[in-house]
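Read the single chain below, which is given as structure tokens and is the form predicted alone.
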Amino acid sequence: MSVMKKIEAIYNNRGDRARELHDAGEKIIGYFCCFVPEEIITALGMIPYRIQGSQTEAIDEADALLEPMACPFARSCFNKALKGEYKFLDGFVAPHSCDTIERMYHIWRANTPSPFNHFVNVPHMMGPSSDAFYKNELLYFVSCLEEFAGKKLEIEKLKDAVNLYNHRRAKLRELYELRKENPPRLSGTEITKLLVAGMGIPATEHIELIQEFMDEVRKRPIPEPDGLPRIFIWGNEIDDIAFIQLVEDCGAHVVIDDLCTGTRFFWEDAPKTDDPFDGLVQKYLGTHCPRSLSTQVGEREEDLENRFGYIRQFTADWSAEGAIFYIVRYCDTCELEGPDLKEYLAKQNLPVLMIEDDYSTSTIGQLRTRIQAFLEMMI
């Protein structure tokens, strides 16, 4: 079986490997978002599983318990839980990544409790006191997880887990380097499949998959120049290939992203520190996310540069010629951040298409027209 077939099999049958491991006696801990350290779960001998929704299944049960104005990604995940699709989870962990996830944690726990349930309170305003607060939250998370696991966390095992996940991050960054080619030998659709597939399997297996895929990509012939626009994608959760594939089918190369399910979760390493918890705090609170705030620096232009300078670097290094914002409807954090980022990118002479979507494949036809018009404007 080719490596791409392997990736597609895992992507198309999400949860199968986790169920298999659960049935074999392993403990599977489901979690949301980029602010729950997988290293801690792994160091205690359990397997982290990033909870995902479904853009193809109707939300037909969750709306009885969650307001329909809430984030459709979160509602879709909860809908799957209500239908028993997450019964294989031995634990459920949610961070205060946004108000919807915070509210949903309590509703989820009340209606579909796992043997272990935990909420990680993540500060929104960044600063020295935030570091201390989040570290205490992680230490409390460890103590609760230790009680559930029936064993103590060994610091050496935590350091080993940090090294393991830093290795995976380095491999993913190495893979992204290949997207700098013009045109790239790998597509954004393939990358999305690989990233989503990795969210439901142990890190060691994902690393092997990344390496196999990278080796296969490097053997591909260098394609002829095609003149298609190079696109940067910004937004929140894209755990389905439908949107990325649509952009590429319309005649573009998706070459770089700033997404919860993309660069946000792996771009920065956890630095090696004497106390590994200090490194975890630096890594996870350093995650670029619209939900995190920092004290304003200088006047508006300086503040925008401070907030979005890393995106300017992304678009320059990957030679992006346009940006598409994919914002899941009712995501207040992205909807508030989007206009400022659009203004910033306009000053970099980067055209922007802002899309608000329902986290559903049913809207693909309408989106196709808008994306085609945007790409035609760029040519």
Second form
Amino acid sequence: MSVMKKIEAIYNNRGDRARELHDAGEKIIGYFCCFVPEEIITALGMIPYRIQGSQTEAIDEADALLEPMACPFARSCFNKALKGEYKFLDGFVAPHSCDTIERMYHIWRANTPSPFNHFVNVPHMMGPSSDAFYKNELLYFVSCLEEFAGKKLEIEKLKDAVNLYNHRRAKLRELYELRKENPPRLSGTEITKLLVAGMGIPATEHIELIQEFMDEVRKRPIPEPDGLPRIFIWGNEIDDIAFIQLVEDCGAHVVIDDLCTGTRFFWEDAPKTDDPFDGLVQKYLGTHCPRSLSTQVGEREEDLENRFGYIRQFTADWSAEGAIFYIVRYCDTCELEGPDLKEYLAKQNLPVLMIEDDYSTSTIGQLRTRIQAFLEMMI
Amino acid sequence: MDTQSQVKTTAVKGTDTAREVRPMVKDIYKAAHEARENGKKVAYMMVASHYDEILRAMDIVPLPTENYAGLCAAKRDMDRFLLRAEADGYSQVLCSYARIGLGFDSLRKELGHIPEGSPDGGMPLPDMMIGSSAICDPRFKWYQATSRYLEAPTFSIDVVAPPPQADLNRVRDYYINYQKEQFQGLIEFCEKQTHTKMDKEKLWEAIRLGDKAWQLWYDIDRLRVAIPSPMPSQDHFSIMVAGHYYTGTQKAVDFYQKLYDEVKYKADNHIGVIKDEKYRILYGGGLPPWHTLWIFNYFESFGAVFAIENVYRGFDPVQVPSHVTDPVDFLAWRTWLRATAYHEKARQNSGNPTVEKLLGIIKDYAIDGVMFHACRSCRATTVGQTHIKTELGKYCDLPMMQLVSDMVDLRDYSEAQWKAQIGAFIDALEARTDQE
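Structure of the form predicted in complex with the partner chain, please, following the form predicted alone?
The complete assembly is shown below, putting the previous chain first.
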């Protein structure tokens, strides 16, 4: 089987591998977003599983329990849980990433409780006191998880887990390097499949898959220049290929991103520190999510640079010629961040198309005309 | 929708004291304008962030931007601000309080002055903006976006609360420490802006006044267990101005003392909001429909009075341990105690602090039915309402309804839909009474 076939098999049947491991006696811990350290779960001998929704399935059962003005990604995840698709989860961990996920913890726990349920409070403010608070939250999380696992966390195992995930991060960054080529030999659609597939399998297996895929890509012939625009994607949860594929089908290369399901979760390493928790705090609180508020620096222009400088670096290094924002509706922090980022990128002479959508493939088609018009404008 | 109901937004009040609130609202903006003229510092701020007393102690004039959005809605002068924010790229589902604030600031920047005819003279430019993560996400993020329209130093604090299942003995110290550090950070920010050191005695005094006002407010709400109801929810949505926008001042204490006397007189003498009180309704949650507060009077036309509510309430009084002798420590402890007040009850019963609070209210206030208001643009007070309703239903057998619109955006409101729903709700209340 080709590596892409393997990736597609996992991508199309998300949960199957985790279910298989659960049935074999492994403990699977489901979690939301980018603020629950997988390292801790792994170090305690359990398998982290990033909870995903489905952009293709209608949200039906959740409607009776959750308001339609809640984030449709969260509603979709909950819908799947209500339908029994997450029965393989031995644990459920929700971080306080935003208002909806915080509520989700209570609602999920009340309706489809796992044997282990936990809430990790994540500060919105950045600074030394936030670091100390989050570290305490992680230590409390560890003590609860230890109780559930029936064993104590060994610091050496945690350090090993930090190394493991840093290794995966390094591999993903290496993979992203290949996207700098013009035209790139791999598509954004392929990358999305690989990233999403990796969220539901053990990190060791994902690393193998990334390596195999990279080896295969490197053997691909160098394509002829095609003059298609290179696009940077910004937004929140894109755990389906539909949108990225649409952009590429419209005549563009998606070459870099800042998404919860993309660079946001893997770009930065957890630094090696004497106390591994310090490194975890630095890594996870450093996640570039609009839900985290960095302290204001200087006046407007300086502050925007402080907030979005890393994006300028991304777009410059990957030679992006345009940006498309894909905001899953009802994400207040993204809705507030988007116009600021648009202004910042405009000053870098990067055209921006801002799209707000319902996390559903049924609406994707309606976006085709807007994307085509945007890409035409760029040429 | 008839013309008259389109124009009318406010409700007929049940108490005389509630009618004194309107000048207090005007004074918020008047005081801010005067402060700017007199060289005093003015801060855009978020109410109920547990930091109000710090601003009072530092002579910073608070300018609550959310309240201004509510005022615009009550005056039916919100569309120009909402549309402006949307034209600037803000989503139509983003918190409409924030949209009004951003739209107002955007228009002011373009015009170079406060937009003509802005309600109550509009908001002056602030000297600083202070957000918080208490209650919802936009409250800490909004002012960052506002920096698009005005240059003012911005600061925000975290307000943290553990989930009810947390082992409070294990997490208490670091929650309180973090909260204290957040308040400390805010004080340092304010000291930098005002070039004045905070006087801890002044902070103690503001805390004393704040707690006194909120104790009186709590006592007033306890009087409202009386049958017939001496004060309805539409009054609450006015009288909360003293508690939330004048926190830490003698004015709030005096106001609540006067209101207490009036409500007590009414309770003692069985003077109800309406002559024939048939049903006692709990406003279970969701921000009020500022654009259509007269809807409470519409319920009253069927004999249904909103006896009590669960939004914009003052916190129940808490007892900070006597070993706490520093005012900043006190604020941190008070925040913790307020946040965990119903956790123990929740652990012993439903698992949900809000459900426990509402169950207590339903019993104490002899509630016949519960109404929730789902706001299209407010995640914090809307997401979870259906869950709360479902959980409540496991412990009590009451008619419950959920009206949907928005706190200020009239485009999400349908009068015909509401009246149909209210009709069905009244029928359910009636059927329940007949059964009994």
